[in-house]
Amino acid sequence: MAQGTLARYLTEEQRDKGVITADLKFLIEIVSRACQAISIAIGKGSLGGVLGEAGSDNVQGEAQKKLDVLSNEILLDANEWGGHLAAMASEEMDLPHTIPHRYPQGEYLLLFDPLDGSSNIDVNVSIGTIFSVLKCPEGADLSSPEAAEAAFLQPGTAQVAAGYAVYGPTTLLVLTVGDGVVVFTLDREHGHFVLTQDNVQIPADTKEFAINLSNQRFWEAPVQRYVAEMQQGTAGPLGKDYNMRWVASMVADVHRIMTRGGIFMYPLDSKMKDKGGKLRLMYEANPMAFLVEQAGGTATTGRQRILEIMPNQLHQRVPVILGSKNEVDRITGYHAA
């Protein structure tokens, strides 16, 4: 395994491989420093006065936690002055955040879910940050937040980088720049991320699945069939026993799949059908799909590859089924039957 820090890894990807530009290198480093700041705030918990409700709702109509608001502010403040971005978009904000005129503008767009898994904040369960980077189209209208939205409406295949931070017993940064998936662990004493795993590969087969079983009565027939077959174990058509794992934090559930395989499902159901699904395409599904595919897995809505969806709005929702290739292919095939 290669050794070194995040900075060294990014320098090699830029200088030696030509995979990323110098501006993208600096942008990812700034995002990583923002994640360190969020990790510190989370680590203080009640001592820092950051737990509990913020008393406000986000654009989705969901109650915000204090840490949701703080994490969003940390990412905005860290990234707006660096000169690498044309605009930012956050799951917590209705419209994009354009770069103030007093700062130079760059060629990239940054999207993020500042704190994924908010329901777990106050019970000390792993949560995370998810981010995605796109190139800003030439000639994009960035004159106002309303006009800037169009620049972000690109398919997931256009992403030039994506990653997530996991704030758990250790703070991890999982990253792809289109050259495989690598994992960095935060060295808290020295204040930098150290490369601890490269060439992450998701096993094609698995015996673990993650789904919110409380929604079972709302699922479509293909999902009902697949979960029923898994529950039948060795006596059923799949011929093996499965374990269910559900953290209710997408970052934590996906990271388990990155570590040892599995399948994560938040499928289309009758309860969410009018909204298109539960998870946000631009802030959650696309970056996670990019990472999963780079690690040898598969990511679909059940009906199409997530990365090929052409978004029509910034906060678009989609169904998500991702993880070990053979399992995702199986349930995607059930949808097509």
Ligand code: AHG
Contents of the next structure:
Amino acid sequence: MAQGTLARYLTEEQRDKGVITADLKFLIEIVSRACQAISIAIGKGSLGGVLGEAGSDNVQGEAQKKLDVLSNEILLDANEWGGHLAAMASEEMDLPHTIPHRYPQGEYLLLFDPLDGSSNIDVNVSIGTIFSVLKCPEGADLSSPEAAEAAFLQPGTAQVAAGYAVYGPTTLLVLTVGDGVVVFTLDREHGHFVLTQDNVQIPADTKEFAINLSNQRFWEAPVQRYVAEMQQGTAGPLGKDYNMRWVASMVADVHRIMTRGGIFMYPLDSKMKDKGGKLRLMYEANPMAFLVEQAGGTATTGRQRILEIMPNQLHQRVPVILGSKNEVDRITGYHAA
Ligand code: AHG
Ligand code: MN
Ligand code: MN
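Could I have the structure of this protein in the form predicted in complex with this ligand, to go alongside the form predicted alone above?
Expanding to the full complex; the earlier chain stays at the top.
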């Protein structure tokens, strides 16, 4: 079993391996503390008055839950003063949050989905936080939130770190700095994250798939074909029986795949074609794709490697197919056929 704390892991990545800078180490520690604070708020549930609707909509026209808003505020407050960031962007904010002039500016950009799986908050099912870190291009215009958006429009291959926290029976932090994937478990008594798994590897083969089957009639032909073949099991061309799981929290579905393999799909469908997909590229698809690839898995839109998409909008949506390599390769191949 791996040992040590998040602080120790990050120190080794910085000091011994030279994989991360001191500022990136600090940034990840701050994000981890924000995730602890979110975990504590979630754990209070009704007793903390954190459940239910916020009474507002976000930029994507989705009704915000109180915890969407609270988690966003926790991440903003934790990160704006440290001097490690140039700007932040979030699912819950139309425009980037530039660093107030009273604080020093750093070289990194932080993007987050503060609370993923909002539909599961009030039913006490696992939810999470997803984050992605980019370097701010030299000379980027950060004079206004509007101008700052351009600095964020970088492909996922440019990420220097990505991770998610899952708030489940235990709170976990799953992280990559481009040196494999590591898992930390929150020690609630001592208030820090402890390394509990390193070198996470997603098995190349699987018998488990995750998709929202209620969208079936809207899918494109390659997805129809692949899911039909899985449902045929041993009687079909794939020659094995599959099981289906759909938590409807991307963090929880991806974490299951990190743990025992599987394929997760939120493909393009005809009712959302003009939007480009359901999941957001910059703070859902890209960080998850970086983690999945670092764990030996694959992540595509069906037509393209997710990490190579050149974004043109901060809140851009994309189809997402990720997980066990051989299954993702199969359905990606069906798109090309
Ligand atoms: P969010 O709560 O951040 O808006 O994200 C929800 C996403 C993702 O977590 C999940 O995989 C998917 O939406 C669930 O969609 P369905 O409700 O269509 O199942
Ligand atoms: Mn989400
Ligand atoms: Mn969210």
